[in-house]
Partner chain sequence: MKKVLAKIDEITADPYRYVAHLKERTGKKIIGCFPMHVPEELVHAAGMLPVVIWRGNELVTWGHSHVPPYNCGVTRTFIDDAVKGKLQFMDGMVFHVRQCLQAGEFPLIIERNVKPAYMEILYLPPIYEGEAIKSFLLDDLILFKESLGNFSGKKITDDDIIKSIGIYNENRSLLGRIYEIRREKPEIIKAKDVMKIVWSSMLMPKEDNNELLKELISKMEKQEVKPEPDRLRIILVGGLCQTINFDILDIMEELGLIIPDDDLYVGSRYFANKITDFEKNPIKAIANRYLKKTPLCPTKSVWDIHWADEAIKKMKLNKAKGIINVIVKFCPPHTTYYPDFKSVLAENNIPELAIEVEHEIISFESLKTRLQTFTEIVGGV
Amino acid sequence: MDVKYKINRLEATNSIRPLVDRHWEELRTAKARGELVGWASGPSFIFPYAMGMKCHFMAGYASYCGGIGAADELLKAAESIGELADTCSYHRLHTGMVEAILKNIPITEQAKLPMPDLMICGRYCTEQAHYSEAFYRKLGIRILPLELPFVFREKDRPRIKKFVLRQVKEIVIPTLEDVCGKPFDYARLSEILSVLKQTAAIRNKCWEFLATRPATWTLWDYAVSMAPVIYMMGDPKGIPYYENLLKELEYRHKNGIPAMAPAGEKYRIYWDGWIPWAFLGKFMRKFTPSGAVCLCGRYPWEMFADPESIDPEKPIESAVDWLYGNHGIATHLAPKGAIGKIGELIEEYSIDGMVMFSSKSCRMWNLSNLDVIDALEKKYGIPGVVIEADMIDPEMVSDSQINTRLDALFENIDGRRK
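In the form predicted alone, what does the structure of this chain look like on its own?
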């Protein structure tokens, strides 16, 4: 008789939505309180936070809109002014939001943001430069560029790290001081990093329960729990959130309650690329009937994976280390670094198969997907598939493709087991 699998939902994750709603509400109402507002693409929002600015994080806002069901209306507003469908859906979403506000097009109230006093363009990809330039032309807002190169060769990392550190010290900080009319608040940046260090340390203890057999929770649970270590960094309320989550995971593990009922997962899956924020439920429903659980991935693991390396006494250096330290993001995004990082995750989390989520509108994450699968399959003997879709654009998500690729992956895993 076929086993009927289902996910045992966590209670602790129910409390993340009020925290996230409060964060965006404080941003939406900042101008009414006379506060300055920043927009940030790339991981640069920590610097305006230190200056007391209310700051948005591009990917965080896009994931929020996807989660509250507002993404589609914003994408349609962008389409109405000629935005191309194959450009970054995160950028299109922002363009649509701005267009809707300027032209009084009705959209979900929670999706509205105040126009920024400063936009920091932390540039991973060329589209972020085009996106910020477009807003400069449309809104006349001040743009602060921050170049963030990938690290394709390990020997280049110290040189690139030094380059980014100089930009922060010589461009980012002086610009923030000019916009805010006061000296940069290094003490506040240290406080933010101190809270972040505590939060990430507890988060890492939670990660241990993804490695258990059977797993105690899922990548999807962690995805909705990421805000305290990303755009809510420095918010003390993130600490009790993860403490409660850890307690529930410890209780589950002690009492033999797995993430997947009745007795645990059949397939342990690695997920590569962005989280499909607007379609989390859809993807859970695709994996669950087959007994498959996604447990880890490069993107969710890039957020201060090594909290011990955070030194509040060296705040600027620690902030740049997020990108260019030993566990920095910029190395893992390049194909060679990806192979090493994914290999570590395959071993640590006992992975049976890989799903490369190839976002049709984000070329940055799609570098050499098939080559990466090939290299890892040869080394670890596990199969992988590529699913082409998008993080928030429903026009790019195909149920039949998802079903076909996942069926092929599970059949391949079964064949290798036999």
Given for the second form:
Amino acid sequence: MDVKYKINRLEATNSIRPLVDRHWEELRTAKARGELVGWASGPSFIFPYAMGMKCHFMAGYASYCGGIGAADELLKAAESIGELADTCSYHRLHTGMVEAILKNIPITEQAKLPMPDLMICGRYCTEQAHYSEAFYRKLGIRILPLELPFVFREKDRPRIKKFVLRQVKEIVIPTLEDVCGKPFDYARLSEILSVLKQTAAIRNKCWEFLATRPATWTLWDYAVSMAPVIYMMGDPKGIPYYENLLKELEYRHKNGIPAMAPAGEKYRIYWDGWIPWAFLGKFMRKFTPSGAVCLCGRYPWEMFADPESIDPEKPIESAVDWLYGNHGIATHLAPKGAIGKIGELIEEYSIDGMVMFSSKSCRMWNLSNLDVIDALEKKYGIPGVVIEADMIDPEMVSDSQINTRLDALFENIDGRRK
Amino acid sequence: MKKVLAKIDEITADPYRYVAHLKERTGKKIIGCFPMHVPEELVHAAGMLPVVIWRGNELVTWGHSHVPPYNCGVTRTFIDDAVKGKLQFMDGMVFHVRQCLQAGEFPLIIERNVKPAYMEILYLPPIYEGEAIKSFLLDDLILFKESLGNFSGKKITDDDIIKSIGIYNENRSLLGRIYEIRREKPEIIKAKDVMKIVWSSMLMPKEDNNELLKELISKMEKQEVKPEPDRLRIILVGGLCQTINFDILDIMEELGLIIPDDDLYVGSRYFANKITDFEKNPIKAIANRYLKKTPLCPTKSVWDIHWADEAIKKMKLNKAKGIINVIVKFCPPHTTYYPDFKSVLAENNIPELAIEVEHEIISFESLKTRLQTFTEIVGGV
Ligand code: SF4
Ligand code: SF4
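Please give the corresponding structure for the form predicted in complex with its partner chain, as opposed to the form predicted alone shown earlier.
Okay, now the whole complex, with that chain kicking things off.
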């Protein structure tokens, strides 16, 4: 008889929405309080946070727009100024929002952000620089540039780390001091890191419940819980959020309540690439009826996976170590390093199959997806498929393609189980 | 002139055969440099032959197993060529992994499938202010030099680099001279031939190319042309990393447009900026050339100069009346720039047309119609 799978929804994640809304509300009202506003791309916002700037995070804004259903209207506004559909949809969301504000095109009120005083350009992905440059050209907004190369070979790590540290000291800090008109606040940076360390440590305990068999919660639950370790970092409210989440997970585990009713998942899936912010519900509906749960992915695992390496006493070094320390994540962004990282996740979370979510408007990772699958399939004997879609743009998401690929994946897993 | 152009035609019509033969003929190692910013002089100084990797000449087939269709032409065809074994004559390949996201994915695909004897990566930084960037760039170049030396077995001296820079600078001057002549009498040569001339420089040993260009220049200088004042002068901008379909250039000319100059990669961008002050510290001089902000390359993240302003300057210098933006489809550095480029041209009432070029054959009919309309607009200005 066919099993009717259903997700057991968590209670704890209900409290994330008010926290997230408050973050964006504070940003929207920052100027009225005389606060400076920054728009940040890449993992660079921790520095302006230390200076008390209200800051948005490029990808975080995309997730927020996806959540409030504003993505579509912003993409349309972007199209009206000649943005080409092949351009990163995160980029287009922002140019669309600015265009809508300037031309009074009606859009969802919460999607409107105050114009920034500074573009904090962490050039992690090269597009993140193009994004800042576009706003310099459009609005003349000053740019704080920070080149953050991915590490392609272990031997390059020390010199890249030195280079980034030097940029932070010679460019980032002096620019922020100039823009904010006060000395850099090292003490506040330490505080932020200390809160982040505590939050991430509890979050890591929560991750253990993704590794249980059956899984106690899902990647999508974690995706909606990411804000406290990303753009809300340093906000002490993140700690009780994760404590509460952990409590619920422990309770579930003790009482045999799995993430997937009635008795746990059939397929444990690795999810590569961005979270499909505008389509979370859609993807859940695609996985659940087959008994599949997504449990981990290299993108959501980027966010301070190793709280041990955060040392609030050495705030600048810690901020750089996140990317370039011994456990720094800038290695697994380059495809070769990704194979090692994904392999670790496959083992730790007992993964049955891989879904590579290839965003059509983002070239990060999509070129080598098939090679990454091939390498991992050879090593771990598990299959993988690529889903071609987009994290935001509905024009790029085809239901039939997704269904076919997922069916093929599940059949393939079944075939290997026989 | 015809004879030289025929030779260039032969080389560019089958670059695979030409480069493979070159290897046999010279006995030198061939190093494929993925466009656009690999400093070829260092490869040359190591006694090897740098060639700029090109957009392939076939439809992508095997490459589909490695690269999704929503990536630019040179990316997809390069991988396709590589996995089909069409680039086996390359002893080495070099990638500048911070140019764009695509370029960063090559090392893994190449290494897993068709690893050449030598593979190197460069992290050339964007042109941001400050000493950190400069010293990181310099280190990158020094490490590159060392790695080339290790592979070639030749200790590369400053004198070697100085000599190579001299040869490369001469090539830049000669290509520059061809462009000057073309600016004076644009009727003298077809746009596709100009593109092939630059492409030949990317493929040939620079010494050989220099000789060929000298011959061509002497012929061009002497050649008289009948001015065709009715043809409308326009400038082409963009075309990052790759040649564009020659038929597109022919269509433009058939419609009565004439191209006295360009800002294309397989065009004036390739040979812009000679390396200067290189006698004392040649590596630093190579770094200084990379750090030049113009011609503006959107992959280098320059924001205080507007690409459209630069294009307008070029247009005026050439007494041209319009600009065609040649956007390689799926090229983020260019697509992200496009709306702002277009808006500056609109503010200045300059006729502009954007054409997205793909590796696969595009519909020439609709392109022709758009070009026709553009020609009418330019004609009316
Ligand atoms: S191109 Fe991709 S990695 Fe870069 S900003 Fe856009 S979504 Fe992020
Ligand atoms: S054409 Fe554009 S996207 Fe393609 S390799 Fe060059 S810079 Fe990158």
